[in-house]
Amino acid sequence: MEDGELFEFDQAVQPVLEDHSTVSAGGDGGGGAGCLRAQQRAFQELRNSELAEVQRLQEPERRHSEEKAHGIAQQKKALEEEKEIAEKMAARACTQTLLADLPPRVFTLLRTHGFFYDPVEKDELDNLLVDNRKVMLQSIAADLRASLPLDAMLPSETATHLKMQQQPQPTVHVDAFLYDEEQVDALCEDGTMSRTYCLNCGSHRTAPLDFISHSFSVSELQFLFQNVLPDLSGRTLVDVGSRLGAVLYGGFVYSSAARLIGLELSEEFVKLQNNILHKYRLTDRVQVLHADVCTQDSLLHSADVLVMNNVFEYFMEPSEQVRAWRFIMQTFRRTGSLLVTVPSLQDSLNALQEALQPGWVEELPVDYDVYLSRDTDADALRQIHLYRVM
């Protein structure tokens, strides 16, 4: 390169190298190049070979491993979710055990002291008190209103019949457990029942007739089972005359008895209680006996709880009334036992001159001021009472 000339590169270095590596190329025995490119890919198929080996023996163990993950994941979570199933159960029997007497206590409270005497707002807290047993109670009344004619007789009930034309102010029988006052209420108003007499015909003279039921409504349930008697668990409960079967189906919703039986003496009724027990499946606790209560001494001496709703006075003649009222008393003798009567017994046996034999049962005091609901009749309440056997 003679002075002054520029340095070209590509012609002056270019054919050094190639010189350079021709020479490096040839120094290794005459592989060169290529050789060392065909090394280095059977190594690199033989460490890929390697290592599809080495993920194909990992793979059961990995499987392995994950579903052993899985597995302990959900029995975990099966774990929690039993875990917290079971904190509910047991929080939400907790609460009813607590709070089931707290709404009549909290709101009979209240009305003592001036509050909720709006009737709009009284109406409100009902609403807040119907519960699941409640309307099952209904559904129950519902079955039987379609069953029955609009005052809950049969025809076969003559005898009761004539005895309510023979009150001296007259009679109609109208069932608190079908008809609440809102139902009858609503009977009179589009004239399928009225709560009045004519005394003159022709004339605009009226008089109040005079109601007689031989059930208890679904409040007097209620409270009779949740005021009136103590915790029946494991406890047998003789209804006589269970006619309905209103006792037997509110002893089952509103009470732990193990055993509730009613003893009926009309064939008709005793079916048309069988036909709810098998309908609503009670029949784990209740059942009903066509008999008479004179013929089941045995199961009087066992009772734990006998109640009796207006049971004899309209479907017995007195001879009959003082019979049972005498074996009765000379059965149901067990110390501890617990007696429900409408009327009282000083009532129903003055009635029949019958004295009540001394030294049979004592009252027990009632707490009638609590608060149910604002259809509940304060006066039918206190028809109910309590005694013990001595």
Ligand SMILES: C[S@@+](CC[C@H](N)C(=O)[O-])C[C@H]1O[C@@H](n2cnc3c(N)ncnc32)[C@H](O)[C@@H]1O
Contents of the next structure:
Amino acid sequence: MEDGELFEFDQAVQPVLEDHSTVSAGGDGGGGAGCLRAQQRAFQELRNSELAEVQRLQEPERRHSEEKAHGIAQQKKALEEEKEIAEKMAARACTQTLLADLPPRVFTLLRTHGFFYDPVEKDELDNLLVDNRKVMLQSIAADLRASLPLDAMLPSETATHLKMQQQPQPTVHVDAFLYDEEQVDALCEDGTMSRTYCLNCGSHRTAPLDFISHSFSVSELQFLFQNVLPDLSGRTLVDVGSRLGAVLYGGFVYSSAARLIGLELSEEFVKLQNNILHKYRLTDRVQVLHADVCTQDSLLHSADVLVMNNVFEYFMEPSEQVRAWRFIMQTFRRTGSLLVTVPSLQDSLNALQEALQPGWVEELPVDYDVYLSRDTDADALRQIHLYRVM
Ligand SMILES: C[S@@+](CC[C@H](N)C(=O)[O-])C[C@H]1O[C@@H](n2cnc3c(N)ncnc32)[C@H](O)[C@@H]1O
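Can you give me the structure for the form predicted together with the named molecule, which would complement the form predicted alone we have just seen?
What follows is the entire complex, opening with the chain shown before.
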């Protein structure tokens, strides 16, 4: 049988010719027709069996093509679904960015144009803006509150306690990262905390207490990372005197900084921060060192951003503060690196009668006129200053 033929020609055709010869030879016509039918039936059966064989042989190939087509269709569908998900995610991220930016801008615009706004409506908007990042910071604050006394100071901080007692106005420490305005109000209402002190013991004459905070509040952190500093992707930020770690946690949630490093003199605070870093799995980007900043030359050489939130005033003697500032002015010198201070460099150095090294840094403008949330302390934001190393 030739390639591509469905039957054996000789075998199939020969009996028909034989049968014709029988008929033309004048033999029995009825017997010849019967024989012909039998041969046709045999031929038909043979043909059917050959067709069945061909179909059997073609079946795997047909099934393979069918499976292949099905696979291609499935893959195409999966790719389309993947594309659709990616588009949805991009749209969601875009919307989030736009929306996150929109209310503060709208409020800034309204405020700067002198429009009234409905405080109830504004509060509702604030509630809507509570995002996951804030929730995480609030959860960290709750953990820290549980491990610290109400004033969030350690008994070992005797010099700091003493300094606060020596302030011209009676001063108490309320850590702004741990307690927001609402929480302070609630604590004052139930008598746990007081905003005033008694002028004559036993009388009703009272005067307001001065509150200071040794940490940035959540609003200040948001302002610092979203409005003061540029994009920190791939950058290293060092928080000098990281204390409870507020700047590090804030930097983790509000920035893309590659490394956030805290330096802290107090070993107890270093332990506290490390507990949080492990509990919240922040250790891939955040690290805390138990060290005096004055021993960290190489870290200061490599840092892109240095944050100094009132680091020395309550924690070091004036002569030590001068030594520390001189070290920083001599060591943190890479052109373009950024320095954030609270209060301004001028205020810190003037208080110590120390001169700012000429040509070290230039102050960069900061837009303080932004709306963040109802409990943002605008005066506290204005204490945040940004400098660029020249
Ligand atoms: C006001 S707190 C800053 C808190 C934190 N950076 C923030 O903004 O939330 C200052 C901290 O600096 C620490 N400190 C003071 N002098 C230091 C030094 N020379 N090196 C490292 N840490 C220091 C103190 O122990 C204190 O915990």
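Positions refer to the first chain, counted from 1. Superpose the two forms; the largest set of C-alphas matching within 1.5 Å is the rigid core. If you're wondering where the values come from, they're calculated on a predicted model, not measured in any experiment.
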Core-superposed comparison between the two forms, Gln357 Cα displacement 2 Å or beyond: no
Comparing between the two forms on the rigid core: C-alpha of Arg334 shifted by 2 Å or more? no
Following rigid core alignment, is the displacement of the Ser49 C-alpha between the two forms equal to or greater than 2 angstroms? yes
